[in-house]
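To begin, one chain is listed below as C-alpha cells, in the form predicted alone.
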Amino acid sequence: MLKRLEEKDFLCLLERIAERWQLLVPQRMSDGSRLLLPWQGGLPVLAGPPLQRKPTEVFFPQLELLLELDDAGGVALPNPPEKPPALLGLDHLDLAGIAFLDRFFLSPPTDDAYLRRRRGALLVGVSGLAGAQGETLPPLEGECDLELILAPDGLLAHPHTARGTELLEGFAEAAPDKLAALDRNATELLPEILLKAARLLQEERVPEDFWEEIAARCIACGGCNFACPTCSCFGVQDRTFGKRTERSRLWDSCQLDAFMREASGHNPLGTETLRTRRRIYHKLVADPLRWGEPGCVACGRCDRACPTGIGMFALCEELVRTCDRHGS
C-alpha cells in the first residue's frame, strides 16, 4: 500500500531501520558527488548523480578476510557482522547489479563469504525525480523491499517485501493518484547502443582490427573492471604473520597481463587485444548464454573511471560504428 511520508515520518523510517540493520544512505561529498555512507542522523540525499562507487561493494568487498590459519591448524572464519547491512537510495540500476551478483555467487555452490555478508541485507530503491538533474528515474519492480518514490509534492513510499510492509506501518497512506504526475512506465535496461553491439558479437561480425586499435588506447588500469558492479573475478592471498597466516581474496582484473598467466608461464591471454576482446565478449556475449542477460546494466560508471574513453558505452559506439563502415 502506497504511503506518504512527510520530513518527520522518513527520519522515523530511518531510525526503525538503523535499529535492526547497519544503515548506509547517499551522503553528498565535496566535489558534488554522492556515496554511501552509514547514516549519522538527518536526510540522506536522495536525488542527485548516480552514486560513485558500486554498491556491490558492500557484499563483495575489494579486500576481503575469508579464514584464518594457525600453526596447530586451527581455523577460524571471520566474525559476523553486529547487524546486517541496509542500502538506501539505490536506483534501478544498482538494484540490477545487486540481483546480476547474486546470481553469480548465490548460484550452486554458494559463496560462503558472499552469503555472510548479503544474508538479511535491506535494499531500499529510489525512484521518481531523482535523477541527477532532476529527471524521472523508472518504477522498480519488486528488486527491493522498499521504494521510496519522489513525487513533485512529497515523498512517497511503497513496499515490495513482508519487511518493508511492516517498516512502513502507522504512516498515513497515499491515494494513487499521487503518483500520476509521474512516468511510472518501466524501460528497457539496455540502451539501443549496447543491443546493436552485443548482436554484431554474437554474429562475429566485428573486424579484428577493431580490437587491436582498442587495446592500443588501454593503459591496464583496470579501473573498467573495478568500477563495474558486475564484475565478480578476485585472487586469493595468504599472508603470514608468525604463528597465524590470513588468506583474504581481493578484486582481480581480465584488463591485467597476470590475469590468466599460468604456472608453467604460458599466458592464454597474452595480449592486451586478446584481454581487452574478452571482456567485452564476457559481458554481452557469455553473460546471456550463462545467466540469460548481459553482465553489463548500463549503470556508465566503466565510462566515468576510463582515463583513456574506451569504457563500455563509448566502446560501443565504436565498434557499431566501425561495423557500420566496414559493411559487416
Second form
Amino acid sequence: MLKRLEEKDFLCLLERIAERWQLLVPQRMSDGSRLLLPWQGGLPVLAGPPLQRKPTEVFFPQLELLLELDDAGGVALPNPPEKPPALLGLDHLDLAGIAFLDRFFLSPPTDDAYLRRRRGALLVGVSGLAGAQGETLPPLEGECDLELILAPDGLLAHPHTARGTELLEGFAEAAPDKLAALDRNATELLPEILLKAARLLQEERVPEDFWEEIAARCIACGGCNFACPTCSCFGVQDRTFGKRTERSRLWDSCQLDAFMREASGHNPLGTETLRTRRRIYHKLVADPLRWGEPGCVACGRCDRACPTGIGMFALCEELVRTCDRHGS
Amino acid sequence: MTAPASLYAPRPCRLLTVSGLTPQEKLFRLQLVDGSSLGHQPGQFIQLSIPGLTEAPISVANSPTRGTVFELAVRRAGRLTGALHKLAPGALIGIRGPFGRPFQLDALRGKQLLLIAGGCGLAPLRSLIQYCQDRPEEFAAVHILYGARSPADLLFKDDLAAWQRSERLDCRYTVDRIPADSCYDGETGLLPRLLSQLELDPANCSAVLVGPPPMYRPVIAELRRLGLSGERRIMLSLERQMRCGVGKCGHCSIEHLTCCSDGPVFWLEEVEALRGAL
Ligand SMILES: Cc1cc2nc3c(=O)[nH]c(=O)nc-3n(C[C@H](O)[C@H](O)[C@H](O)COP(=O)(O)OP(=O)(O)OC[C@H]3O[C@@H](n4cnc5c(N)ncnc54)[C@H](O)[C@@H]3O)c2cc1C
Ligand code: SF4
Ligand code: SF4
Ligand code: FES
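With the form predicted alone already on screen, would you show the form predicted in complex with the partner chain?
Below: every chain and molecule of the assembly, starting with the one above.
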C-alpha cells in the first residue's frame, strides 16, 4: 500500500531501520558526488548523480577475510556482522547489480562469505524524480524491500516485501493518483547501443584489428573492473602472524596480465587484445549464455573510471561504428 | 575445533610418505586426519592449502578403488609447491575438494580406450589407469600413450614398467630428446608417433587426453586422421589458473564455461570452438 512520508515520518522510518540494521544512506561529498555511508541522523541525499562507488561492495568488499588457519589444521570463520546492513537510496541499476551478484554468489555451491554479509540485509530503493538533473528514474520491482518514490509534491513509499510493509506501518496512506504525475513505465536495462554490440559479438562480426586498436589504449589499471558492480573475480592472499594465518580474498581484474597466467607460464589471456575482448565478451555474451542475463547493468561506472576512454559505452559505440563501416 | 561449513575451509590431512619421481616431481601419499576417504573420482582435483602460501589445484593421482590413502604427484613450480617439497612425513596440510567434473566413465565403459598423457598429465590419468586395472571387465582394451621431454622427466617409472608387463594393458611411451649421457633405449619422438603404431577399431574407440597446451592440437589431428570423429569420442582435461576451485573466483573461465566446475574434463566438441580453450 502506498504511503506518504512527511519529513518527520521519513526520519522516523530511518530510525526504525537503524534499530535493526546497520543503515547506510547516500550522502553528498564536497565534490558533489554521493557515497553510501553510515547514517548519522538527518536526511539522506536521495536525488543526484549515481552513487560513486558500487553498492555491491557492501556484500563483496575489496578485501575480505575468508577464514583463519592455525598450525594444528584448525579453521575459524569470521563472525557475521552484529546487525545486517540496510542499503538505502538504490536506483534500478544498483538493484540490478545486486541481483546479478546474488545469483552469481548464492547459486550452488553457495558462497558463504557473500552470504554472511548478504543474509538479512535490507534494500531500500529509490525512484521518481531522483535523477542527477531531476529526471525520472523508473519504478522498481521486487528486488527491494521498500521503494521510496520522489513525487512532485513529496516523498511516497511503497513496500515490496513483508519487511517493507512492517517498516511502513502507521504512516499515512497516499492516494494511488499521487503517482499519476510520474512516468512509471519500466525501461529496458540495456540501451540499444549495448544490445547492438552484443549481437555483433555473438555473430562474431567484430574484426580482430578492432580489439587490437582498443587494447593499445588500455593501460591495465583495472579501474573498469574495480568500479563495476557486477564484477566478481577475486584473488586470494595469506598473511601469517606467528601461528595464525589470515586468508583473505581481494578483487582481481581480468585486464591484468597475471590474471590467467599459470605457473607453467602458459597464459590463455596473454595479450591486452585478448583481455580487452574478454572484458566485453564476458559481460555481453558469456553471461547471457550462462545466467540468462547480461553481466552489464549499464551503470556507466567503467566509463567514468577508465582513464583512456574505453569503458563499456565508449567501446560499444566504437564497436558498432567499426562494424557498420565494415558491413557497408 | 570442528571444521566449519565453508566453501573455503580446508580439511586437515596427514602426509604419510614422500617419494621422489624425477628431479622436479615428488609423490605425496596423504590421508584425511579423520580417517575418512577423499571420495574422489578419476579426473578430479583438490585445492592443496599451506598456511601462508594460499592454495594450488592438484590432481588426485590414484584411483578411488585403492583405499582411503590418496596420492598427489607434484612438480616443484613455485612457492607453494616448493614448500610442499620440503615437508616430511607426519606434516599436516589442508585440502579442499575433491572438485571438478571427472572423466566420464559411463561413456568409456565397453570401449577400447586410448589414454594419452603428456608431461604432468600422467598424474590424473594414472587415477583412471588404476581404475581400469581394478575394473578390467568394464573396458574392452586399454592403451596408454605417454610422452615426456627427456628420460629423466618420465613420471611413475615403476608404474610404467609394471603397466608394460601387465597383460591387460598396452603401455607405450616416448621422449622428445635423449641427452648424450643417457642409457635410455626406448622410443623417441613426439606423441602422435605412438598413435600411428596402434591397431585401432575406430568405431569402438574413445580417447582421453591430458597434457600441456601445445600437445592438444597435433594429437587431436592424429586421432581424427585415425577415424575418431563424431561426438563424445575425445575427452580432454584442461588446466587454468585456479584460485577457488568452485566456480566463484573467475580465474579459470573459458568464454562462458568455468574450467574448475564445468571441467576440468570436457568433451572436445564442448570446447573446440571456444576462443583460447585449446
Ligand atoms: C586442475 C589442475 C590440476 C593440476 N594438477 C597438478 C598435478 O597433479 N601436479 C602438479 O604438479 N601440478 C598440477 N597443476 C598445476 C599446479 O596447480 C601449479 O603448478 C601450482 O599452482 C603452482 O603453485 P606454486 O604456488 O608452487 O607456484 P607459483 O608460481 O608460486 O604460483 C603459481 C600460482 O600462483 C598464482 N600466481 C602466480 N603468479 C601470480 C601473480 N602474478 N598474481 C596472482 N597470482 C599469481 C596462480 O594461482 C598460479 O597458478 C594442476 C593445475 C590444475 C589447474
Ligand atoms: S557499465 Fe561498466 S561498470 Fe557498469 S555494469 Fe556495465 S561493465 Fe560494469
Ligand atoms: S579502466 Fe580502461 S585503461 Fe584501465 S584497465 Fe580498464 S580498460 Fe584498461
Ligand atoms: S578456480 Fe575459481 S572459478 Fe574456477
